[in-house]
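A single chain comes next, written as structure tokens; it is the form predicted on its own.
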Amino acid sequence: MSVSNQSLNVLNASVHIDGKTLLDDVSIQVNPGEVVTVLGPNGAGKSTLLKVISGERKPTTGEVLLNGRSDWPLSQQALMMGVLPQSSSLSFPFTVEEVVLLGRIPCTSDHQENLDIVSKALKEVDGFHLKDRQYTTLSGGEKQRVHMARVLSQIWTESELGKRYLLLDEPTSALDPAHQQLTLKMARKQADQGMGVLVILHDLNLAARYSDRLVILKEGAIAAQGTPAEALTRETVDAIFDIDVTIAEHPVYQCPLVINN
């Protein structure tokens, strides 16, 4: 793996607790421009890479380099890599607009740029009908929602410090499937408009078709990596996932399209 001072780079990362192994020896490489989805069964390792990356969890080997270096201050990492994790908790009475506004906090713009972002962020999101409602008082579909415009607004400017990467941890798990493509395409413009994205999903399907490539985990260890058509075929879905699938072409995308036998 070429390591570059504009990437994000996981680099032999382990993580071992009381004797079991929760990630084993991972190198991932996510560059700007580009959808990078995880996938793999339930305790496979997912989350904790994404703690990893964040910095919520120090592996016990490896290291993690944002932009070419792992000691970033909490401060500018902030401005450089957004993380929305699986589950968000929140029980004050903030209007939404309040809860997205927290994501400026580490920003230096001033407060009327700050709610033009938070406005801009939450139509990303389709969410700015929301704007004025009391954060309680939603659905979790539409809090997950509120929380993925909080972490764009937080790196919605381009930064001097160096490229910017948003980390979702299955974004899509609590909504209707209007809203998943809505999620997936969001990330898809970003990384189309220079910022790196890792998406840590569940749905073979959604992940073939937004993503540039995929990395698969299981028990801790890469199991298959590579673009979509590479690393999703009938053989590695079987091992990995203990499903019978076929895999055909997407008529419209030109993706893989797994079937369920």
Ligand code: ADP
Second form
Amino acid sequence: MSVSNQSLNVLNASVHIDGKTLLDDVSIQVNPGEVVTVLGPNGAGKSTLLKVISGERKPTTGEVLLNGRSDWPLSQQALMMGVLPQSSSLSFPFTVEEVVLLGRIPCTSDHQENLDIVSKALKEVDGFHLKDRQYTTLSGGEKQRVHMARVLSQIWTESELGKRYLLLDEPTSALDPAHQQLTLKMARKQADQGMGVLVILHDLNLAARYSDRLVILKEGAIAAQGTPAEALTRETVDAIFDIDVTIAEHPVYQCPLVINN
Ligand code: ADP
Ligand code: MG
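Structure of the form predicted in complex with this ligand, please, following the form predicted on its own?
Zooming out: every chain and molecule, the one shown earlier first.
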């Protein structure tokens, strides 16, 4: 692992709370152009890791370097890092457009440019048709896509400060299969266009299909990592997730296919 001023690095991060270890000496790197997926059972520490990266939670030991620095002012970090938390609540009577526009608050563009970006971000998540709806009347999956557009709009334009990173905590949890795929395709596209993407998922096949690398957490520690083919072996899946699977070659794509037995 080579720390550079063009990568996102977690260095030996541990989180201990009340004698409990939430994160145990975790180091990961996300490079621009990559989709890195974090997997692991409920309670494995995935959201804790994401909160450590975003700065919401300070690690007990270890540090996070965003493009080589751990001390960015929040206003500057916001231009390089967009974070979709596991749940976002909002009960104000905002329209969808107004919610997505919140993502543009850290940015200096004029109002018309902000509105253009909001429209483009909504199109990325198949949400443009929702633009004038009241946010509170949306379905769970529609709300999730609107928050995704908000986060995308925040880091829509390149920053002179450094490379951009998109952090997504279970972005597909409320989505139907078509929108799950759309979301991962969108994440892949952002990476192909130069962002670094870190995404937390539960679906092993979505992870295998769209990720460059997987990091699998168990009880706060990294239990397996590597390319999807390296990380998703029958033994690993059994040991970490306690499910009996067959790992096959995907008939269409160059990635493993996980079949529940
Ligand atoms: P997940 O992998 O499901 O996202 P989390 O990172 O949210 O897991 O949580 C990891 C573990 O830490 C869980 O067992 C959770 O109950 C526990 N935990 C999370 N936040 C706290 C806290 N503030 N105090 C004590 N335990 C916590
Ligand atoms: Mg979580």
